[in-house]
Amino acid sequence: MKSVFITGGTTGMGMELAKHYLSLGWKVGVCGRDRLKFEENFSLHRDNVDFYLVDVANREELQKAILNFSKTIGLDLLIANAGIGYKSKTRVPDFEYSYKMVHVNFLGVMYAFETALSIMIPRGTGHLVAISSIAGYNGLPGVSAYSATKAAVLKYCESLNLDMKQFNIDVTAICPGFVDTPLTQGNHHPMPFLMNAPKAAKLIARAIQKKKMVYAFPFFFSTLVRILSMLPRTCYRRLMNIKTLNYSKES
């Protein structure tokens, strides 16, 4: 039997991956601040699935999570899903929600991966997964700090999936576009190519599957922003600051 350690899989995008691998028939351990919306969202799926109360910003919890879970079964696949965003955009960063941002989207791949790789290079065998976005690709308008902590990400996937490959370990990063989500429900600006989280986290886990290194979707948006992503900085900074003005005399 394999298995697979979801942080953030409690809700949204990370409990349908949860969903996927149990119907594949894999062990799956997830963890969460919340043990009630584990239970409520799981209620139909106890068989195979563990649940850690945890959350990633603390290292040393996600650490005895994840070998709590991995002594008796290994660890196959470590999906690093956890994260927060912004609930509105603002001109002046919060900086206390800014640093947490950096605790719980970036730090707290680097903890899950630190402890998957105990496990998975002695193995000789693993791989590791994390959901940046395609927020990353750009320095974005209001949204500093999350599109600093993806791009983080990003980049850090691709190093380690250089240095990971004398183990015989994947490392793959995953670019959403907007996913309806309680992450993104809370979103007071336009998300185009919105996308279902069901049919997102079947889209990861083909991906996972071809173990691919970077995956962005949907395909449109995300070649959108790939193609400002090779812009001149100078032409993109003039193009955002025109949606900046735009926005400022909206709000």
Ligand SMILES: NC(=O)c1ccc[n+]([C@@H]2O[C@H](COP(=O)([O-])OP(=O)(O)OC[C@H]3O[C@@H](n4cnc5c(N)ncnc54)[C@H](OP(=O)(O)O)[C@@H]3O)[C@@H](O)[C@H]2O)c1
Given for the second form:
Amino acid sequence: MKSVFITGGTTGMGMELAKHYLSLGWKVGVCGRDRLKFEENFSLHRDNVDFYLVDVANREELQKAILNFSKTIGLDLLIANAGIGYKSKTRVPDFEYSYKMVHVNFLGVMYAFETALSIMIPRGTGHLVAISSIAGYNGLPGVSAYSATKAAVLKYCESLNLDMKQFNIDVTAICPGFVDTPLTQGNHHPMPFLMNAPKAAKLIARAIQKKKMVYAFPFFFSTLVRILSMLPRTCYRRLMNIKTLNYSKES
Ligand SMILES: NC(=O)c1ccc[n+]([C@@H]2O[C@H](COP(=O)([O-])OP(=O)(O)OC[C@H]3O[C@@H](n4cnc5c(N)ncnc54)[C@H](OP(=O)(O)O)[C@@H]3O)[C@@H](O)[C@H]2O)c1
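Next block: the form predicted in complex with the ligand, after the form predicted alone:
Below is the whole assembly, all chains and molecules, this chain first.
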């Protein structure tokens, strides 16, 4: 029986991915900081899923959970999905929260990959996946640290994809556009091409199965964003026309 460990699997895309793999008969481990959310959202699926109370910004906690899951269940696939976003856009960043974002969104991925690789390299098999974002392709106004952490995750995965080939380990970066989850439900800005979480999870699972290096979706929106990332930055700045952007909270 195959096994997957998903960080941040209590709500949103992580939860939908967990349910997808459960429906395929996989053993699933999910972690998060809130056991209640897990109990509510997995009340019908308790048999093949284990919950670990873990803050991914805590290297030791996360390492212990992944090692424990691997020892008792196995570890074919690891999905580093846990992440946090901004509640509102600001020109001057909230630096305390930005540091937290680096710890959760980027270091959380590194800690998970570090532990998974210590298991997968000796075995000579495995697949690592991280959820980046289309926000990682361009420095977006108002969400500086979020863009930066997602760019870091994307480049980290690209590098590791090349480095891990010789160990027979696949590495995939997923770059979603806007997906309807608790993370985006408080957003006041427009969210073009908003997709529901079960559909996003299906697309992500298909990209994982195909062992893609990078998968960005939805197609039209992500293509537009990738074209923007190729423009000279003076053109990008003009197109973004930052004076007209609305910030729900100015600081
Ligand atoms: N929704 C979008 O439009 C969108 C677009 C692009 C990328 N993404 C990325 O997709 C990933 C999943 O987000 P989502 O939209 O599904 O949001 P979500 O519903 O808020 O899910 C986030 C998950 O991460 C967990 N989490 C947050 N901080 C954590 C921490 N310090 N330690 C452990 N678990 C933590 C949460 O669980 P607990 O609350 O139980 O800790 C939750 O299970 C994130 O990396 C996000 O940046 C989202």
